[in-house]
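Presented below, as structure tokens, is a lone chain in the form predicted on its own.
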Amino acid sequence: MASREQFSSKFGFIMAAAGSAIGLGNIWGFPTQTASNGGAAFVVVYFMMAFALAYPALMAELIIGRHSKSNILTALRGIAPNQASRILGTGVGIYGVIIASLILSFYGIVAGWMLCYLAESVTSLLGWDSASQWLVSFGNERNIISMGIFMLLTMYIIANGISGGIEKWSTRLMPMLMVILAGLIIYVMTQPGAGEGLRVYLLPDFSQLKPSLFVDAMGQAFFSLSLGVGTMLVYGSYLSNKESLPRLGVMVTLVDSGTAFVAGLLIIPAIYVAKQYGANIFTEAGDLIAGPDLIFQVLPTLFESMGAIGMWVALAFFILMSIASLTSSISMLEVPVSLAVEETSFSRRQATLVIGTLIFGCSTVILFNFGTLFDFVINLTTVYSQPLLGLMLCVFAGWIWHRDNLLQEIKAGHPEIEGTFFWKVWPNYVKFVCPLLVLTTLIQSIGG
């Protein structure tokens, strides 16, 4: 069996792991949600959970990846020390594998919409109006063929490894992803009502701060990082021993928390301008029209609005949103791939052409089905499944897996880890109080 693949550099992975958090919901979901949640006074408590919860439950995967080296299935019967755990621990694995392909197949979807406004901003900006008119057009065609050609991306990069894929294309798009995202936060201040926007999405509003506040921060917190279906496990499995988990996983916490603060420099303020120039931002119930519509009506709208300019700012915005959809997508393909690739006869780019073409097909299916499965498939996912799947995840490290075992992996790359505070919290942290935390946002999904 050839040697497991590794990360090449810690810039690689942290590049890898803020890209596979930063996403499409980071950018759209988690400024709307701030705006309708008290403003600063929800990004207090954003930040507060993303360390109380996101962060105890990131290292339980990145420690049981890195122990385990292997796939999620792998590395859950790995770390089972009885017959009965390793049963509970394949029917995770592979409900982690399933979630994480679902997820992929109704993701694509979203993501080949972003690839279709990107190309009706170059058609704009050449005068092809049959083209631009056939690409914001939704329909089946389009659908198809915008997510075929994101798919074959995702599977392009997956297919040529950790290093020379996931980690090679992490460490060039961020960079870019971080460079568009302050040239366009720049821009918008500039514009009439980027002030008013700014003042709601900073300036606390206090009497917002009751239990449902918290809740939703508490799921944003959980489902910006990617936890539950083991990404962030299968890509600690490709870290060296030499790393320090507890300090690796603080700076992934941070540059996803912060990255997806600035997005909130970027949405809340270009939502005002857009009301400036006469779109409506509220939705009848009176909040801030948020996810798909935001994106595909009320930005257009704006871009549409600047004249000349707009077309570019267009062009830069749908980069941004295309890059932040790719970075996610590669690391849920890679949570298929890496099981068949280790537990089948299957070379890598054999299992991703085979993976991604079922899930191409899933996404066909969604796509012929869309107002019955569109929704469904979204809810099962990541209101139901990501948060029942991360309190597994924290229930293998904090019960199931011999303690002593956990320590001596911590140790590997931070010796003194013993004597920390870390050790004194994280262990009991993850035992009893990341369950309770995660059961509680499981429960309020159901029942909200």
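Mind giving me the form predicted in complex with ligand PHE, seeing as the form predicted on its own was just shown?
Excluded here are partners and other molecules; the one chain stands alone.
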């Protein structure tokens, strides 16, 4: 067998994993969830969920992945000691690959819209009115073309492999994303109304601490850290044995939740600046407008009312969104592609072409049945399947996999780990606490 590709450096891995984690979930999902869930009260619960639940689950994926050096399906089958657990591993692996592909099929649609608004900021700078009109009006033609272009970009990167594709583009794009994010925050902070937004974001309203908030925060944390579907597992499989997994895991969790928090410093104040400029920012029920309407109505109204500079702000904002989407979508596509490359005779390029086309087909079906399928797929994949799969991966790490192998893998790259807090707590934590917490929260969400 040809030697397996690896990330060429620790920095490369961190950029790739952070690129996967930091996406629409951080820049769009987190701030709007915070705004509609009691401001800083949600932030506090979210950070609890991220470190107490998502980080341990992330570690399970990284450890299984690096040990197995393979895709999610082969990995789970490989660590299963007997027939029954191998069947379970096959089931969970296939489920994970399907969910990763389904996430990409709705994510690609939304990312396509980002590309449209990015293009529109250019066409309106140039004064091409009819092109601008087409780019911002919701229609199947526009949706399919933009989603298709986004899928092609994703496929291009994945076809080029780990160091020449995923790592190369993540290390180029992620620093750019950080710079644009910082620049936008500084600009928005100087605008009228930003202070009110900051207050809403940072002052906790603990009266809003209801059970559903925990479910939302958990779903958000699993989605944001790209958990359950084998993304982090497969990225972990490209890591060298020299690296310390617990440390890398902490770093990725910190960068991801830190960026979510920082994105809130942009989005929430921007909403209130838009209010100052006369935009309507509340729904009829009195909640902040969230979801697509926020990104594609409230913010564009804001950009328009800013005058000439608004077009540049819009350009920067939609470049930010597009980069965030792309470094996440490549990690989703890598899940089925790594499986096909390792388990069939397809080359990486062929696998990328075939699978990318299939997912393009799925997205097209969703677009033609938008009203019934779009929200359904999002809920099915992110609210229920991701936590459930995260739970199963904890079960594999805690119950099914031989404990000696598990400990040995943690030790690789971190020989002095025995005696640390992580070594003492994590194995039992992932065995008992994580599954129980996820299960409780899930049952509650189904009941409620």
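Positions refer to the first chain, counted from 1. The term rigid core refers to the most C-alpha atoms you can superpose between the two forms while keeping them within 1.5 Å. Nothing here was measured: the structure is a model prediction, and the numbers come from that model.
After superposition on the rigid core, the Cα atom of residue 397 is displaced by less than 2 Å between these two forms. Core-superposed comparison between these two forms: the Cα of residue 41 travels 2 Å or more. Relative to the superposed rigid core, the position of the CA of residue 258 differs between these two forms by less than 2 Å.
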